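The form predicted on its own is given below as one chain in structure tokens.
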Amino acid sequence: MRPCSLRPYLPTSALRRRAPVSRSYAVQAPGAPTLEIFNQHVKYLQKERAASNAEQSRKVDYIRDEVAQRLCERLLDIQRHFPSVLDLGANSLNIARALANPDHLTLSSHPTSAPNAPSAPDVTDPSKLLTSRISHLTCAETSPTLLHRDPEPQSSIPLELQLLYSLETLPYEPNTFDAVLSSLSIHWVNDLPSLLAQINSILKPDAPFLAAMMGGDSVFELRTSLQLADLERRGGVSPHVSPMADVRDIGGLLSKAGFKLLTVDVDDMVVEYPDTFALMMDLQAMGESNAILKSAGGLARLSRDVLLANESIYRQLHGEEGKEGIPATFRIIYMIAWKEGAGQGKPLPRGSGQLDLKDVLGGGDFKVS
């Protein structure tokens, strides 16, 4: 007797051999990035709450105003006219206020001017003013309260204020702006490579991108002291200071986004505070509080015991002898990058140099010890 066959009772699809599906690369669906580090809604609420107290918010603008001033000085080095400029992440119009102050943004007051020059430039010449080289400035910000906190500065540059849903998705057409500026805003972006690629797209050919962002070891004193205080009082460590990009990664991200002629430098601003409580209150008033998406539950909340321990540890590790206050370091990363365009200067091919380095150094052979 022949055994009963199972074939008639199995569906046809089960008998077919399916070809294996393989994929050698990762694919991300459009929309919000898969890897989210910062909670954008929390950051929006922090900026809204900080700007709602306008008087206190103005008092803590010292870092943003100083960085905006230094960023505009870098724009002063570029000798060309900018019909349309975008201020991405305008905050409280810090760049617009810096541009409205002609006493600091002239060629004669720029630090690159020679101190013993035979004749100083005429500051009354309109061509020496940066405001005379910008025809229109678009200030884009995600927080309406922060954007409209102060009246528009009195300037000869026409301003246009725009609200954005997010800095990670720019609603501008390609080849729109002659320059893009950003001061202390893009360090809260989750998908920084995508944002840089979008900025490269909205720039016109051979147009510059100038930005300043907090990065590296900013407020490292507060980061280390809070970690030790958490470990001492709770037996565990929770991130209370948001992570930031390192200066060594910025050049690679700009190159990957398609930018050319990169310039990246770092400036450490050390600010003295009376105590750690004043430092954290100023960070909260700036809207720069921690906004990490995933925190360790209850450990993310700072208790009274942790705050008191942090004050003592901060002074012991980072306090300077003879000073009552405590230092806090803000590391600012400045970047200048250009969108590729026709007629743009390019580096010569490797090995095409015609000058020997020994002739530059005065001749002779190199000795290796």
Second form
Amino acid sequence: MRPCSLRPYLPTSALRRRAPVSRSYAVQAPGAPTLEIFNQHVKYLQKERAASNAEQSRKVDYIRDEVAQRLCERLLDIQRHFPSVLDLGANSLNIARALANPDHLTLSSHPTSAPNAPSAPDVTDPSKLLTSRISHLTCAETSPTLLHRDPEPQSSIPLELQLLYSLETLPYEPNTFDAVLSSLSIHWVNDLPSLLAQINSILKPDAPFLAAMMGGDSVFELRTSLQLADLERRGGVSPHVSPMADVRDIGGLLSKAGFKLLTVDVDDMVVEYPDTFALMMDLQAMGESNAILKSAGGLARLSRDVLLANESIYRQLHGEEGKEGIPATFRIIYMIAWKEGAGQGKPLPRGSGQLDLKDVLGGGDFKVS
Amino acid sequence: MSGRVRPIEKFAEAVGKCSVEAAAYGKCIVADYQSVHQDMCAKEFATLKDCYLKAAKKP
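Follow the form predicted on its own with the form predicted together with its partner chain, if you could.
Every component of the complex follows; first up is the chain already shown.
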């Protein structure tokens, strides 16, 4: 069977992309070699294809807009001024849009709800605060069509759109940014430890890194039902859903990259779809389809039989009683980490405690009754 | 791409007409999903596919 081609769906500029010429010294890096899991070129083509249908792409921005919104709320908690901020993996400028319209009035998703939207009657208007606190926002993205899909949102923050060849090597000088944001992009990075170390390097001392990424159990319903369908129809399992980092790993990765004062939390978003095909079409329109290296050659193509079986199994296994649609869980991991800097709170060294907690809290030894 | 119905949409519509057969097949799998093997529910799948093919043929 001939592997399917994305060619007819792509804008012509996407087909002309060349890798920038770069030479590196032959080095033998210590530690385990970097595993290539995702095919970066396939991911690029998927994003280009998704964004070339602007209307459809705007329709499926619901998760990205929501997550960008929640990420910006976290930024709001940090009371300081950011002269220069980087948005790493900007997708369709979702963070810039969320900053421009802090009460959910995004261009794409709710064009009609503008007049009667519930506006927060805060004394301190968050929009004014946030926009005045950021002086310059750099939006970096790998897919040009997605980046330039919408006109720049009207806000007082000067934006700079930047095209990166890959998210894995950042072309910035050390100590450049006062904050780095990233919303739903870094789950497609092969070498997450290296990327986090680079982010740590481009941040100024005592500057925060705020990110949201898809986590391990996202769309687990689809993953399990596809496995069952594959197993029953073809007698084996091939990866149809890309692997994702787990919540437990993130803390370790961040501290390994040199970050301090870590905060990691998880947010589950359950979205209801009419059927599995709608779910898969939406994932495709987001440019979030599977990009495992092995699936590139059409190895893991879904046949109609498997799709048919998958629809039935998904509905039986995960569908809820009395509901027409099927649920899909998106697990978003939010992280806030700080680069080490002077004047930052630090934990005391181990073993330096002078007081026994038992004396402070009262109580005593456990008694077996 | 706009203006034309995508094959996946036609497929989804046809499959949607076979909810009874789909439920039967799904139940067969879920009943013993710890030890699924190839063609475990071949009979149920054949019924489901027949229904789908019939539904897909109709103009």
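Superpose the two forms; the largest set of C-alphas matching within 1.5 Å is the rigid core. What you see is a predicted model, and the numbers here were worked out from it, not measured in a lab. Numbering follows the first chain given and starts at 1.
Comparing the forms between the two forms on their rigid core, the Cα displacement of Lys346 stays under 2 Å.
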